Amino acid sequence: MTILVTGGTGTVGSHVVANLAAAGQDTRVLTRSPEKAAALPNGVTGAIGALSEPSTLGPAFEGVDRLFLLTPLAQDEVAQGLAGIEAARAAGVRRIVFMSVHKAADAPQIPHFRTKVEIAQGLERSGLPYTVIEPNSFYQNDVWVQQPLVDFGVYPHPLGSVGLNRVDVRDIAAAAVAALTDDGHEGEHYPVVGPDICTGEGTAQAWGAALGSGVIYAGDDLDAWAQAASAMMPDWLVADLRIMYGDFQARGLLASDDDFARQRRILGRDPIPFDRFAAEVAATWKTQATGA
């Protein structure tokens, strides 16, 4: 059985690939970069192509039995997702696992939530067997703010005070691999959520405990966040994420008891808590700083 992973060199996809390879699965990664293909784990094959270039997908999908469809934050995300579904249909892929977003249908005003819903609808129309996993915001997004956390003692993501059941990408990968390799998940939509309600203030405190130093929350000012983010992101992405953070501040992104029960069916264990993640990352950062 050959499993193709799109986005297999990114934050979530790389964990999915590592887990599949560790389980002895014949794993293939779609990437536009020959350099990234050459750096894949032992036993993992690279296939040069891109969802944004449908003409490249035929050879990459040839002989594939199952697909992990991870689409990027992009202005043409829907087109990319539908291209992946069509390539899978043409190649005779027998199962697709698609990564959406937790409660995406409840927030269509957020552009990249809405695109996930549209891709999932295309998947339903395709007639192919599928499973959808729906993760909350990733813990690992905080890795990108190492400098403000470590150098300035500031947590900058404007999460607000309602809270989110953020999740570790290792749990997302475990759920994805189970959906790809185990039977009984066809047609299911699984939330993938963490055990803790993470607010802006609470997350700052957790990082302070992990780092052994004071960390303050930068606050809920979305204009200030957007101004800072515009130095690192294109305008369209800043606008998208500003809408998302505004929704987080107004409504949060919280898991229900039913979400946790459904997640246990696919994950088979308790999810990783935020403080464990933060402690592990903080230890890594300290090792890097000391060179030990």
Ligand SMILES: NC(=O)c1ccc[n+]([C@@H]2O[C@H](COP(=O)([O-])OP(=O)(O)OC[C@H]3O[C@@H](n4cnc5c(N)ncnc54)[C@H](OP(=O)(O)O)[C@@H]3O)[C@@H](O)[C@H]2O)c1
Contents of the next structure:
Amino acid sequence: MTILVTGGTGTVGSHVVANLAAAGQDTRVLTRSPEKAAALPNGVTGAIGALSEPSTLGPAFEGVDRLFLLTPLAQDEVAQGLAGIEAARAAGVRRIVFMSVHKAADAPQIPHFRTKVEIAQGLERSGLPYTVIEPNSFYQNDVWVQQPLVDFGVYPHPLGSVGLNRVDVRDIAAAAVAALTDDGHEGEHYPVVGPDICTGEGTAQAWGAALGSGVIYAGDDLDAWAQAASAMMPDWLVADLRIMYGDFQARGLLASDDDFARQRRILGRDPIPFDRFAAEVAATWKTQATGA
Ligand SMILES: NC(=O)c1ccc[n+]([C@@H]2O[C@H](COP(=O)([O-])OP(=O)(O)OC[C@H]3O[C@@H](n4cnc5c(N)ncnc54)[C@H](OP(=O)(O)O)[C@@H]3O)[C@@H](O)[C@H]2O)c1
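Alt. form predicted together with the ligand, vs. the form predicted alone above:
What follows is the entire complex, opening with the chain shown before.
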């Protein structure tokens, strides 16, 4: 049985690939990059292609039985997702696990949440057996802000004060692999959420504890956030994430008791708490800094 992973060189997908390879699954990764294909873990095959260029997908999908479909943040994300589904249908893929976002349907005003709903609708229309995993905001987004955290003692993501049940990407990967390899998950939508309610202030405090230094929250000013972010990402993405952070500030992204119960059916264990993640990352950063 061959499992194809899209996004397999990225934050979530690299953990999916590592877990599949460790479980002895025949694993293939779709990537645009020959260099990334050459750096895949032992035994994992790279297939060069792009969801944004459907003509490249035929050879990559040939002989594939199951697909982990992760779509990148992109202006043509829906077209990319639908191209992946069509390539899967043409190749006779028998199971698709699609990664959406927690409560995507509740926030259609956020462009990259609405795209996930449209791709999931495409999956349903395809008639192919599928499972959708719906992760909350990743803990690992904080790895991008190492410099403000470590050099300036500032936590810059404008999460607000309602809070989110953010999640470790290792839990997302574990849920994805269970949905790909275990039976009984067809047609299900699984939230993937962490145990803690993460606010801006609370996350700054947790980083302070992990780093052993004072960390303050930069606050809820979305104009200031957008100005800083525009140095690192395109305007369309700044606009999309600004709407998302505004929604987080207004409503949060909280998990219900039912979300935790449904998650347990796929994860089978407690999710990783934020302070464990932060302590592990802080230890890595300290090791880097000392060159040990
Ligand atoms: N960050 C969060 O908190 C969060 C929460 C919930 C959901 N999400 C969703 O997570 C997804 C992003 O996942 P991630 O952060 O793991 O990804 P990532 O680290 O940003 O990596 C992007 C991946 O997409 C691949 N890719 C980019 N363009 C492609 C194309 N045209 N065709 C095929 N593959 C392409 C890249 O592969 P190559 O470079 O090797 O080609 C890479 O593996 C988005 O859909 C986002 O909405 C994010």
